[in-house]
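First comes one chain, alone, set out as structure tokens in the form predicted on its own.
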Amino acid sequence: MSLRDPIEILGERFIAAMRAAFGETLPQNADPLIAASRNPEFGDFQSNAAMPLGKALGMPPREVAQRIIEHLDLSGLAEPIDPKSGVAGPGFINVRLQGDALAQLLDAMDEPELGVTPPAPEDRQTVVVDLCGVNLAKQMHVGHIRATVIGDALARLFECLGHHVIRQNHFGDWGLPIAMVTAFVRLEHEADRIDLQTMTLDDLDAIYRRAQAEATPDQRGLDAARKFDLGPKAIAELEEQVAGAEEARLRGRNTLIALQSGDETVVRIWQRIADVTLAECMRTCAQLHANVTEEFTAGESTYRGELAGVVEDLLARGVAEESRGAVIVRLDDAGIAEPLLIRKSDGGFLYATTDLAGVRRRVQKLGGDRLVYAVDARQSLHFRQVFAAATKAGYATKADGRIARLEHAAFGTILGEDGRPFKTRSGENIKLSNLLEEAVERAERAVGEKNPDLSDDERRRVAEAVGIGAIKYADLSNDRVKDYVFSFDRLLAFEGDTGPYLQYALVRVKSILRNAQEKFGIDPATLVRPSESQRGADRPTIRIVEPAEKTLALELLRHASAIASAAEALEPHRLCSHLYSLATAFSGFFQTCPVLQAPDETTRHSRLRLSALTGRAMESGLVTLGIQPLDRM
């Protein structure tokens, strides 16, 4: 990424100051510490390097800053420092960024990639996201909003650097669970009492409830029961639901033989389950504004013919060992105290072997330099322990030698306004597509009353962009680790950091824009979008003068490494804060400076480009998020 980002500039300025100034005896980490400074009156930012620099040095710190300042080059960027003044409490170093600098960073930035300077050839990575995780015959809940909303956004982040990104939906089609599903299907279509050709993805997670219940005994309830005579009654009752439950999943377990052996009646109740799950899986994905498609799915059902063959591999190699007829991989190398189960004593393989299967195929057939798995936090020891077994196994070496990244971006839980997990009243998981299809409902009444003049057709259009934008945001915009309280008055809120301000505030710039165009003849397009013949002297000067001028500026020169720093932690809130930051920045310009009523065409020129700018960087957050940016609102 080209140096546009002030930090990063005033960073390399210092540490080359630091270097002239204490040779050989600087310590190799030494860090500049450039900050945006706290209070504006003393700068823009400051250095607070001499405080630990001096400890390490066993000097004082302000003596450290003084030297610092006598070998600083600021010229063309900040205000001189003077030596005596500059220097701040025990050692702060305060800079002031001149005007003229930030318009020629602004200027600088001013381009298609608006500072994102896409990799060289042999920099660009291949990133493998694993993001939304649906189960056959189940609905998509709210559970599944952040795995496949942070993933999605993740994918979009690395998108957006000039990464090759691959998002892999983790699919859970296979298993006795799956089963014994498909086991209850086939008894109800050949008792007529389903259609496969029209059974619905509700009939199918009504389904696997009932199949988990038939086969869940209540073995406590009968020893109970026979422990304290209840009767003979119950004791039957019990008696013959601990047998129903053993039925059933001898049941599931012979469907499940004759599903991985191919058997042609199964494989073909099985693979309609799938389509009517994945069906209802994509139109919510796609109501959710999320990049998951068919073609992203990879379900567990694809490993099955290589799990036998990762385990016998791993044992072969002395990766793996056999303990009491199981078979585990040691991890003590690794600083983890539980070793990684991947073949039951009865011969089962586990989600562990699947992921490790995963993880093999990802980086050697893939190439996959990034391993990224959107997943729950308590999944955290799970990942833990198959990265670690990958890597010992060498399945995350790369044929050139490098060692993938594997790399779990854990996710707090969605609550209530009660503080317990977000649920129904009856304690049910919240179906997604009703939770989105409320979010639309309940944003088409708030923007019908903000702006009654929309047609029937464009308030609806708005009010999805709105709804699904508001919920995406506020998922987004939270530490993903961290659990978040969902609230629908909240998120849908026009004002305060929400996904609904941050539309509004790139609405408020088209509107400029457009008003420019009507009243002075300004084509938004030479502001928008510029191109080599529109560049240098042939358009207007940007002109850096007043406080809030400057805020907006010191905010914008923050875009393209605010996408950078969100993709390489893995943290989506980071771009957030940057669009809020900026949203709030161009409203306190849009209040101080007058834009198309500026004192003169120089300074209305200047303001535009700073508006076209402002609203360039805040589609290309939003769209970066996965957040569909609007004209009107």
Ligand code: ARG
Contents of the next structure:
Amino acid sequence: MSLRDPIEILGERFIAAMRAAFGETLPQNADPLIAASRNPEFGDFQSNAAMPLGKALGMPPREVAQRIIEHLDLSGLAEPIDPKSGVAGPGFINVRLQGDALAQLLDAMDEPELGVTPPAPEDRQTVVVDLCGVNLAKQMHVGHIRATVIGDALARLFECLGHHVIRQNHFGDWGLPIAMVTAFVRLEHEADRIDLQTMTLDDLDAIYRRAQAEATPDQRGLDAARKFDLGPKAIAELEEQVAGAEEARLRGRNTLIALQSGDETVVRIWQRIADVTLAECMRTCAQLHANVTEEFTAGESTYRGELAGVVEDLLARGVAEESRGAVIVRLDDAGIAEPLLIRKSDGGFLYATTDLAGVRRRVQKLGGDRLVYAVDARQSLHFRQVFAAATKAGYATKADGRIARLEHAAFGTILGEDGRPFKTRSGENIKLSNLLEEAVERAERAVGEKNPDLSDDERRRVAEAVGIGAIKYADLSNDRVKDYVFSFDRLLAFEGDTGPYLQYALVRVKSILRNAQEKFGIDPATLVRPSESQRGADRPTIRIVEPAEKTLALELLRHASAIASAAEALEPHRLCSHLYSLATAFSGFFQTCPVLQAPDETTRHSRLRLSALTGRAMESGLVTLGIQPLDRM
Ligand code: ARG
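Could you present the same protein in the form predicted together with arginine (ARG), rather than the form predicted on its own shown above?
What follows is the entire complex, opening with the chain shown before.
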């Protein structure tokens, strides 16, 4: 029996039985509908096939179930089922796997890949993951956790499955607001109020806001002041502000033109702002243990030379049209009422124009078969429009004619404990690096209490992994599209569905294996990480006897499919919930099935192998989520 998910193997046996029972009359699309049992008392899995089949065949479902059972061959896999008493409720068929069969499946899984088989060369995909997406001159704030952490986890999932992954940090470094900051920095620099060499991202963040405010005319204020006659002084001030805003916008537009035409001074200042922003962003990504580095940065500015061409191309091919001086792509045929604006009437390009060029580059230059965008759900309409327009334009079509999958892995908002978007008390965005530092500090206190024996260095190292891991796990374990409430107390708890709990579960497994070596001289190498040469070599036999062993075995056997389904659905939380169930199953196993104190050597060895396999699955799962595994904590 090669390693496959029991659900898959059962599915094949059931389909064979259904064919044998109903022959030609079996509908083409008949599905064995195998699912894990909700209640282990009834069995491990159940087939729900009889209900829809009964309908299709015009036969009572219980009778259908009985006919299936009569033709069902479960030898070497599950307990035989009695056709009379084996049908439950309206027509469920419950299946109980045999311990030996589970042991064999686990034995096959106990290889370095843990049952995750690499795709055949023709099935290997290039997956382009859009992640992080910070903006020039702005601090990373709490919203960027999600784009970074979810994007990185998705990238890791595809890497784990053997696909070719290209990360793209769509750095927002181009456009009018960017030019306005650049213009502002230039003025500050010329007035000697800022030193380009020493300016920090905090300085830039403040300047960004001032530049925005300066360029936003308070027309309403002025109108009100006039209407209610607030006095000449107030009116004069507001008039000045409105005129100033006009001037700032003009300065911004001129600076954008200067940037576009490569004006040396302006470009040098802009480049410096970009460098400061990116350096800080990369530091935060490293702090987050996210694999997002300089080399993955493909800023909006890298598309600047392509935008005019995109618009011309789409106009020439009739995909886009002019409308009141602007250029739009109508998307009614794709069921989207709002047309996509790709060039403003003043000739300026938009965020969407860049994303269209992005799809083209990612599919046609980088060879993407699947483009995944880890971006806030509030941009859903934008991505639906961009995907529809890109598809219409043929930008999603690869050289060989295949069409790439374009997907928005949309995520919800992080909320504070008051249920409102997470902000500081004074309503400011929370700076991501501060939040991460606080997580590590809190973790350090918790770790120190839990294990006072750790050296200062070690405590700090552990706290780093625990604090950051806790934040990431909270972000990943929630259903991606939903909002979630950020609570330090909850996410740092050592009990429950948290990062620290999972890291701790792994630490426990490792400590059992260390003890096994100390007390019984069992070389963990024979248990933990079989090398190529040890594959298939003599390893102790796995035996699945106790209910808790069975529960653990069943969860372990879900490992590969949990990873595959998390990647397919772009839902890291599926892997989280598998790891949590695995940790819980292990804890149940450990409580009821003594490992080192097992009654005999065969049992001890079997349980040690189960423990080692659990440890490896936990470890690979955590790494795939981007969470650091630990040896001690
Ligand atoms: N910079 C954008 C923002 O802050 C996110 C970029 C997302 N990626 C993309 N290809 N549009 O909203």
